[in-house]
Amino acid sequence: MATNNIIRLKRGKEESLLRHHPWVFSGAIVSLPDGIEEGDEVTVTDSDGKVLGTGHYQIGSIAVRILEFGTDSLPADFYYNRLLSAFILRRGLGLIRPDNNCFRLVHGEGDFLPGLVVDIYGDTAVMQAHSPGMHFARRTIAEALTRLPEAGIRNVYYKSDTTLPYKAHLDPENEYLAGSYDGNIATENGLLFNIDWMKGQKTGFFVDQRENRRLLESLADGRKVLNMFCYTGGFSVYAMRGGALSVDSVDSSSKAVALTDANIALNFPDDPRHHTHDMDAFRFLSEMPADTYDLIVLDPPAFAKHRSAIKNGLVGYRKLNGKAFEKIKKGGILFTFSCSQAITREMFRLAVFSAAAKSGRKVRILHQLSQPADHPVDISHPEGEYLKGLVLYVE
């Protein structure tokens, strides 16, 4: 048996790591050894000793979350082995390009490293650890970035002052783990933008909506387009290629209307299509004459970031679907999602039903969207699934 704390599992709780989820919850446990500390590497064992695999500490509701199964240890060069095999993942996904040099990494769970999510712009790789764990690991991934033949990684930028756990009192700094900042412009899909990933939400840009705005940009030709929640105008530069006659970019933040100008400018130079608001978005679309848009991007950020905020979330998710059913155009395309991990797939589709059916418009689904390929979800870890979307057609 390796030196790691061992931490025992109470009689039949074992099952779902031997289907290998990976969490393993406080109340499957026995007792925890004496000097545990949060991010210690622990070896997990069933109630009559048997090794059931091996994984980070930490205080909460999941205590434990396994790297590797059937081990007492972590094997030699673990974290640089993991991050090559999700770096040959994305280059068979195609998503390595010379039009394209932005995509995610590392998405937890579903790439076996739980706790970490690493986003590439360019030649800088911007970490995420949501666990104690990984934020104790930080420079030995950082290191084994760099070592990644052909990914091109020189910078490595830590950002995780939101993301750990408030009860660690980690304190974490963010830093150039490696390299240093020279410039901050990535290519997705042959378009420019610029990534805040110092000041920016979550890594800096939500490349989780890649594909889907790849569809929203072959649906735009002739169409006038409002992207709410516009953030970094994503949705916008998409619109704009692919032929919309006006876009409306919309959001609450100053600082995201000036990144999507900034956007904009870096694709559409003095493009007079597309404009921007600075404006809540529920009162723009009680304020906006109907049948001003025949494309609506409804984007918004998680309504329900905890179990107990679901009930709110889904009046929210249901009053902003309704308003923009009341206001779009006959023979409007409206693309509605949820990112909110708490709301099921079937929650949010009863949701928009519901809205649809207030409204008394006849609407159709055209497609069903959900996070792309670099987003990957553990098939024994269901709960990676986090992006839900509807494309709807509205007469």
Ligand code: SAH
Contents of the next structure:
Amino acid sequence: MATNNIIRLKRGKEESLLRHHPWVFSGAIVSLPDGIEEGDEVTVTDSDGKVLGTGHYQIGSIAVRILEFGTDSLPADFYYNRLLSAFILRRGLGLIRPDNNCFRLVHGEGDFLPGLVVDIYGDTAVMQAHSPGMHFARRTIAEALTRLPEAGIRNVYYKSDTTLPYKAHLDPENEYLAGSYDGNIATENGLLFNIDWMKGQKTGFFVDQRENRRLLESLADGRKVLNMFCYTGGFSVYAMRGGALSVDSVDSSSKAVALTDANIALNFPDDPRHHTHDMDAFRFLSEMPADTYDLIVLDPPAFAKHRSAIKNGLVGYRKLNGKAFEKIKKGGILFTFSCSQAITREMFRLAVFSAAAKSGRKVRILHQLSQPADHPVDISHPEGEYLKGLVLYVE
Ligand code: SAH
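Next up, the form predicted in complex with this ligand, please; the one we just looked at was the form predicted on its own.
To see the whole picture, the full complex is given below, headed by that same chain.
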């Protein structure tokens, strides 16, 4: 077996690795070995040569993502064993049931597989590599996925055209690494969803809002619901089942609006309570008459994708939430989210608070929401927490 390239750290730079934070920043490295290539498996040592762990090397500010601590090589069947333990966790969480067959199987660092995301829809796994190392391991991972006992994974779709660092010049092709499309419809908490992993955003569906959708369902009875940034209409379908008087779904993408229409038709064919609007969210909120809705969902795309965009992102959240506070009915409920990893829970709460204060409405926090248990956060890697939400009662 080939031995790994060794990457030696500067004195004192081993601290975070000893606490099992999986990232090695480029500034911590003494020098890179000759001939090292992006995606290589490397062994990281402290300045005295003591082995700290083994991981994937890549060019950029995060130079190594550690896969296994305290060893100079990955154990046999490393990927299979990590995937198996991820699967056992999901099964133990009660996510695999006849009425629920979609969930996140691998959440990067949260499953000790930095750089890898896998979502499951029935018998199909949709896999995304965020690091060159995971890209090169993709076939091994796909094969291991199909071997997981009881998981029943037959198809593995690899979709990394937008997730790999563009500087790596890997030009990944989206393709099936096992099986092929056989038209499965996913079931989430008993509701049906057409999932377009080939053309849709990310892996085709946002499984991370599953529990928050269920909470919305429990509050929808007798309310007029507005679902902004609806994408596949997840919140809308739950609101319908929860007994909403009416549901309006808004998205500026005509493809998203068509997906929402299809998912409503799948669960509530010919139900006159639902309407879609292909429109910009800010414009819709500005033009709609006040006091129309008493349950509003704001689940926009990440307004701050990087730390450099935090300031503008917060302006966006203030503006968006301000419009909702201005228009929501008295006694209304607002579900508001941020999925920007760079924006902390506190920053988001402050932005929403500023908007509430400016509107003059009396606002109380009913629930503080987060990502679900199939998106776990490694306690050594707090950066893994990204989804934040507030459920507010607006008087
Ligand atoms: N709430 C969804 C996920 C939202 S993803 C769910 O539960 O699955 C973000 C969505 O916002 C995308 O569908 C995108 O098309 C839409 N979007 C982005 N900018 C928008 C804008 N300015 N106005 C309306 N929709 C927008």
